[in-house]
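Here we start with a single chain on its own, the form predicted on its own, put down as structure tokens.
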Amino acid sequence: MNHKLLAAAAAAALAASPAAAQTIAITGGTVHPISGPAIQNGTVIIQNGRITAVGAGLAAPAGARVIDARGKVVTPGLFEPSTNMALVEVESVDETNDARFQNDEDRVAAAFNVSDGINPRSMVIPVTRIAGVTTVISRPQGGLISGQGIGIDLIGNNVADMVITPGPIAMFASVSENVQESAGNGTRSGVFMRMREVLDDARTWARNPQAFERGETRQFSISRLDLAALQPVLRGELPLVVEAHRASDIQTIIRLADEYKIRLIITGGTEAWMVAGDLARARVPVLVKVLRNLPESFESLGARYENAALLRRAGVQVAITTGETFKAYNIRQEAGNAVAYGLPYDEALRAVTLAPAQIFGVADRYGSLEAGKVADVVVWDGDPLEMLTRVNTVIIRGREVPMTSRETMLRDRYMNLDENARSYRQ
């Protein structure tokens, strides 16, 4: 690739930054405010970031940027709950993977914190956002307990611009057969007496962290570090989420999680469907993905298409993820077979904005068009959950943010070459 395209694409990777927020109206469209019914000739007025009216035939402010969505449909912006999203650039090269703290020895990472190793700059972030997802939860991976995420809107040119909470949003772990050997001695039974002892160690060093400083209490299984960041766990200030797939594994963790008093989130929950009203009495929210219906390994044989809507029909809260990074944008797809194998669309949408927004604790600001929230807007030329749809503008914080990335930059690079010109030049 010549320097050209590369600075090219850089500047895209950096984009969105204009220097304020613009005022916009975006008139005429059906808009989708996820909080309440569709509005036909609705018009979403943005000042300053935010979101300052929704409603029918409202007159756009003077001055305002109108964009007309005649025959079009507004949306918040999509909300992927489970990615590594400017973590990891090229998963074969593992220089550019920071969302592992490899530590194979001790299988816990409490306080490994993916804020110091988010690059704004990822190619990843431009083509996943003019796909119309705006918000991530960016995770750690690997390990018993893998550390803490962060959610991020996709825009900025550091991470303090980029983050949606001032700390991280959740603690992460894992119980899936892929912990099994490390941490568990290849049982089941072994990865949870490892989680028990973690945590009661959290809880034992918390009534007396100087006598651990002094030197005055037992040995402890894991570093200070990381009982000092199990702490807003063990006190329910901070969500665990917990992959797990087996209907049993779920029903395992979620007795654990009421034994400490934890907030737990499922991600994965391959076999939840199976263990729904378990989900649903104890008021546990799942990620799910929904193209996951193979039996891939001994822990997934109850894999179904399904799950999102049984889930759903029970009174469990779901939120959709892809489950990916540099296939985030193709959550709107998740979605819309979750609406083909029985989900409700309007649970679908709801799935991909306002669930999971609900579930990290930020739908004071996040995840629905309300006055006063953050403007993360995005305007399609037809329904949002069909393929074929094409994205025409994506707002975020209350900047349209130009729709290129790298892929678009190469596309029109080679669309219409003259085929006796050379295809790299200096």
The other form holds:
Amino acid sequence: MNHKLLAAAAAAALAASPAAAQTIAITGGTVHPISGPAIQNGTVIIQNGRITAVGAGLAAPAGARVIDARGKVVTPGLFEPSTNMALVEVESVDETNDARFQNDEDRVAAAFNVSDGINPRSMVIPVTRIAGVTTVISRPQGGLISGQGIGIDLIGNNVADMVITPGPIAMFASVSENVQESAGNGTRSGVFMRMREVLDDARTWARNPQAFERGETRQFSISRLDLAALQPVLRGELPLVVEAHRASDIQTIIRLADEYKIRLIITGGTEAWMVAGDLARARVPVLVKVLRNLPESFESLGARYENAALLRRAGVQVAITTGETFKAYNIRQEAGNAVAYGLPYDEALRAVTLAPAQIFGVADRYGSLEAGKVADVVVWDGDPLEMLTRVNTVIIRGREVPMTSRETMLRDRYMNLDENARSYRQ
Amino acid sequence: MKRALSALALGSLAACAQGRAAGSTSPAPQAAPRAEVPFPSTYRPLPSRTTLIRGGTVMTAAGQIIPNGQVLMRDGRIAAVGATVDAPADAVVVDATGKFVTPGVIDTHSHLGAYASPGVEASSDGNEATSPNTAEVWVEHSVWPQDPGFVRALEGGVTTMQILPGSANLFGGRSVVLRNVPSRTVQGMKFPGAPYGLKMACGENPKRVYGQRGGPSTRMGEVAGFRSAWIRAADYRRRMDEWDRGGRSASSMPTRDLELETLAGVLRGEILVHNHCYRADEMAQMIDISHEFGFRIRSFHHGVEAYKIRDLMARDSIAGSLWADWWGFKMEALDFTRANLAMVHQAGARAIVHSDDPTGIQKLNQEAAKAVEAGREAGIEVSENDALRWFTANAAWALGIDGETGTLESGKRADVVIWSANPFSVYARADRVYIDGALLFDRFDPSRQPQTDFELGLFPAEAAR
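Having seen the form predicted on its own, could you now give me the structure of the form predicted together with its partner chain?
In what comes next, the whole complex appears, and the chain from above leads the way.
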């Protein structure tokens, strides 16, 4: 399916959600709508895949399936903004790894859109969603410009039914040390020089694409497809998510984004807290991996657990990411640790729900429990950020997902070690 | 341990004295003293004062959880633990009301110092990936004591850890058990009397590293490599033991072989085997190899499929040093369940939550919490005491130091953490960490927050942490 068709299908899917027409009422719990204060004895009503009402003591509609959440906590589904979900099955098995367009780190792969590689039947999806993660951004990896990522809800048989925006949700890039050797000819300034060259080419191409087709322009350093793919970024329609860690690199990419009027999002941002003021002034959000406090490289000497808290204090929009695929389910652990290191509790919950939805422009439908929003809802038996808390119910697009995965099935198969009992279907 | 010491001491006979001093003011040249053991521990506990911790919930990891309990530390040892204890009048009193007190955290699997931060090629010293069998290397010779990761681990309550060489080789070399204290030298961190470990690795790593370099390129090649080495080790041990019994006549001393010396130490039960192995079927193969050559595997490390053979582990008293939930990064890590630790524990084998990671080591309490919850989901209830043992007492056993540390019991080293909240809470932080009764870390006192040489002056004052 090409991207136009995918977009059309996705638009149709978003307009008329394929969710079963089930009506669900989650009653009696402590509801964290995120968009407002917690509601005691709250009810969340779901119809046709959407939330239709949220409030205290609402009556369940006739015929609704009622989920008793007394003594429990109800939140929006968690939103992980940076994974390779459904693109990678086994990291070290190349055949199952569809996140890297090229191993060549110099690669500018702006036109590479991961959509066609998404496997809705990935075994990683059930493992992730039963931990309360309902929406992820699955992104390409590697190179100066890695390509286009998409947002997906973790339910569905077809990528077109899973995407949360009709087209790509962001362009992904890196100015981290991992591209310095190749894209930068060994230097930092080289990385930014190359980035400017690429963006200049795309801008110049756009002034007269017909001339390019006729062969009447100068040579461009990237392909025709990449030149075209960068246009939404240069028009400010598609955000550019740039991995950057060193404080000075973050400042440099802010300058560059300003030159080209690009909507910039920083990911990684290990030393972002050091330049929080610059980020706040430029209104650049940051996707933070919380559990990172080692000077693991020379671009990360300032790593500290308080990163998210300090950025928020300075007014920077922050979403929390694990940066993981197989362990994306640990996003609540990251959020819990952000609290332990100074981020207010409500801000931490917001950083794994509404904040990523806002950063990626889907907050009209995602990230909070409000009438009209997509019904991605999780019921927890306690504080969602505590590791001892269990996930009771996960609802994605109004559908309850089975609380099983390959991981739980292996567990159950081996509960009994009797050879005869184990390996055969009952 | 005694036999290992004598074997190592014999080694020094072959070493010639070196170290000539230059300059007229230097002492006259003389032969250097011969060491009883090479690279001996010079660890000395830091100064401590008699300290009484009171008012907190004391989780001993030895069975009792004492609300409003007391712990008395004297002369670097735990002098008393209980609801009330007799303390001398001049004891420093630490009020731990509302807090939790546990033994120091112990990690059986760390590469701190050997893969130090920052992780540049120049400090990549964890894998002597030059031969499938490098049993002759000792990881302590790679460890950089200034790795900032040690300090971060201390902030997470880690008082003791085993540093292992990496997993590229069938035999990766000797491990070392370290106290988590600032030191100029590794010797100054070495846990006195702790046995050495031998790192072994089966499965994907050795065949990936050596598949194109002469092998082993298959799992069957790996097993052949293990068995060949143990055959040579058994022969070496026999020749050494004969020489030993024959009165150690120097003229007939077999030539020392560092590689076989380590393996022979395993066969004598003096060096503990720590076996990186993921798959159930492979762990069973390794167990059979141990039976063939008559040694014991102390702990399987990683053991993503340990739950499938937990009965075999329990039968042979093999501990499982496991992650709570790592999976998916390679084929042999595919069949995971988050209930792994709980299932291994329930089967009666010692479960240990390990890190293999410089960030994970700081949060072993949280890793344990995740595994406890996964156990509950599977209908396996793990008590707080048992879960605490996953990163204290059981880890100490796997390292052969459980007589010295791992629980809060009278007579043991005073390795103690005061947590701000229940350690299984994500919000809990280590407020104070004691090693041998000395206050090594205090979250609220900058003068008790070690900083490595590397971290000094990293940033100009305006950007200081």
